[in-house]
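What follows is a single chain, given as structure tokens, in the form predicted on its own.
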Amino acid sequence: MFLTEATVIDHLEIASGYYRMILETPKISCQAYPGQFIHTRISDQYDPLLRRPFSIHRIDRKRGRIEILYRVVGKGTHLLTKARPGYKLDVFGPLGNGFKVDRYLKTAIIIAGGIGVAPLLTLGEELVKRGVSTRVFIGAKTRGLILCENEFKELGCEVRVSTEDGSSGYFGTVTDMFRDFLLSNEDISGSSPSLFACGPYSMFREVALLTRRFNIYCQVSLEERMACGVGVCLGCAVRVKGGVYKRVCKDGPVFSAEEVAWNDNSQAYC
């Protein structure tokens, strides 16, 4: 982990209320891997006091850069939209435990709901680099909020999109689309795929049920409000099976879907 200054290289609004920021931070880019996050101080003032966590969206080790993808949801992210190229951010990272990819994996499925795509693009890049055949399911409320479809296609992934208003692709939720895919490919478990997901809580519950039914190993990337980011404050604890709690920042943010007690964690989301 490094506490360092990161220079804003580029910062663009890519959809209404959604921003992509490129940061130059050689120390973090050299150590980061898919599924980890950074903890960022938004300004040099005391308001907002707490840092904000952001999934690492892309890693460019050659140029010493990382990208984050975020949605404006409150005061902190609203202030972050004002950062211009050249601005220095106080960044702590890389933090957390990311996705675990078996060295012998041949087939992977990625499911992204809305801004949940943030930690999954760099995972897709890693899977393709390893020669893993990768299917990607992306869901959003409407066509203008489908994120990273072209980026996944450029990697060579098979991409399917869904929108809740039917404006693009499958008419329905991403879990509806995934369920229909499984029902028409019931032998999918024979290829021993791994599934990686990030999205809203309701999506996680459905994905966990479906992957259990079809015997597919599933990892999910959770998010919770964080104060410290290193497991000290216990503010991001989620309940896991066995009646115990784990910390999203330190023990996660990536967990096995079978590990999480979904009925007891209505606030776990990404």
Given for the second form:
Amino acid sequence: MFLTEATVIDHLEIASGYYRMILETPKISCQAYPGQFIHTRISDQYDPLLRRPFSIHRIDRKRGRIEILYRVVGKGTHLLTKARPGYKLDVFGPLGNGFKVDRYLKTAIIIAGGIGVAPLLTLGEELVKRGVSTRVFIGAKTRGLILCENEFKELGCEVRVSTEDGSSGYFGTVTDMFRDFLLSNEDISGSSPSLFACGPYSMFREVALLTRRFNIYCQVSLEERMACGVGVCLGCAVRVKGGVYKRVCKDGPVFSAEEVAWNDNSQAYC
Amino acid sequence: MITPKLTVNISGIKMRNPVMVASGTFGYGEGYENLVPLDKLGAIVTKGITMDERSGNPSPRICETPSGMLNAIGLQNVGLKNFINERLPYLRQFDVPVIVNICGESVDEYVELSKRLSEVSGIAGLEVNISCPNVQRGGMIFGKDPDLTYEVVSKVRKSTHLPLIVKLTPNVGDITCIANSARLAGCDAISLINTLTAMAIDIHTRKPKLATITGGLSGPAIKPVAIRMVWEVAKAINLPIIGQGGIMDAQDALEFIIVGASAVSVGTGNFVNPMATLEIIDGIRRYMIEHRIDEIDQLIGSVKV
Ligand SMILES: Cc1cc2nc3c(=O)[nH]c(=O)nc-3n(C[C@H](O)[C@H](O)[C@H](O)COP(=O)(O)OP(=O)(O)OC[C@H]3O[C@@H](n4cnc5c(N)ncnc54)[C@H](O)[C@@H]3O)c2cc1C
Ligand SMILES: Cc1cc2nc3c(=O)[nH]c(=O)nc-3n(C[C@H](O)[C@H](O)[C@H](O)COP(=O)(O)O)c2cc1C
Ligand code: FES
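Rather than the form predicted on its own that you just supplied, could I have the structure of the form predicted together with the partner chain?
Below is the entire complex, every chain and molecule, led by the chain shown above.
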């Protein structure tokens, strides 16, 4: 974990309201692995005050770079869009426990809902590097907001997309598409796949039910509002089974779907 | 050039400088370990400890407000036993005074906590939290009433030899009255302020932004309130004061010291800038050199009004 100034190398609006930022930060890129996040101070003023967490979208160790992919939702992300190449961004990271990939894993499934694709591309790269055959399901509201389809295809993953308005791919949500896939590939659990998901809370809940039914090990990358990012403030609590809370920043953000008490959490942010 | 002396002694707690970390913002000392060497700090104050482990409030527990934040953690903590067995040994490794923040639902719970903590080694002092706004029983209820303050502090006083700091809530009409009760009951120092009870609404859903509806406001937004209260208490009673509320940099810390704080705690500032405490220590030192002040005592309460 480093507190460092990262230089903005490139910053592009890749879809309406979605930005990709390339940051030069050799220390973080060296230590980071898929599923971890950085905690970013967006202004040196006191409003917005708190740091904002963003998943690490890509890791380029050779060039000492990482990327983030973010959606503009409020004051902080709006302000972030103004950072030009050359700007020094105050970043803290890499933080959290990322995805766990078993050494003997042969097949993987990635499910991304909306901006949830952010932590999954670097995971896809890692999986492919390790020779894991990877299927990717990407869902978004509409065609223009399907992110990273080509990037996953270039990696050699099999990619399916869904849109809620039917403008591209499967007509429906990404979980509907995934359910249909499972029903016509019931033998999938035979290959002991691991599933990795990130997206809205409603998606997690359904994916958790489906993976339990089909006996697939599932990891999810959760979100909660954060202050410290290092486990000391206890602000980012998520309810897990057994009636206790875990910290999304320090115990997660990646959790096993089996662990989370899906019915007991606030749905707004998870 | 002078080498300014930053050491302070708060009723027997010897600190190498006046900069501490505030309860609930530094866990049990383990979160920032590779950024902030604990033995560079004046003291560390732990998260509030209760007899039994507490799981805390539902989420969302925090939200940002202009130049501040609301929290309603609900005193989630590992409980006394686990603290003593699992957390204290870690803290003992460092050459830094450890102050344990304690909170109870009843006077008996405060007494029991202070008794048990006085029997173990490695604790430099107790901070009696009678100001937590985020629990349904105990906490701030004691700190809002001068008689209850007196009762709890005097009983805790009898149960421990450790230096006793009482942490006050700003959610009262006259803070000097509560501070005076705590003094009469025998405490050694006063710590203030805890958070201000506050609320924020999401206008799209028309729901409160916190699951518990209200929470405690901290951060730069509360600093002027905290400065005023430290000044009032410093004028009214003759006890060392640990000032806190919105300290982000050395200038903020110096403001507290000038109105009468013998030491300061950094809370929310750690989240924004994990290096804040170290930068503040440096900044105070530079200020002293610049103003030719060789002991911090010369600054404490030096406000010209
Ligand atoms: C571990 C982690 C990884 C994340 N990774 C990404 C990512 O890769 N890309 C991305 O676009 N977003 C990501 N987020 C969410 C992102 O942090 C928030 O969208 C951002 O903090 C909002 O800041 P804002 O100032 O623009 O919005 P605000 O003005 O603070 O709020 C706008 C809305 O966003 C909500 N919000 C605020 N903070 C968070 C938060 N931490 N998580 C979720 N919602 C929040 C607010 O309550 C409000 O409804 C991640 C969050 C976490 C916890
Ligand atoms: C997340 C959080 C948790 C806190 N937990 C405690 C606590 O357990 N006990 C306590 O006495 N004060 C607690 N506080 C209050 C702080 O110690 C401090 O008094 C207050 O936040 C004002 O200082 P600040 O503006 O520098 O944060 C907490 C504050 C925050 C923000
Ligand atoms: S954000 Fe502070 S504990 Fe997770």
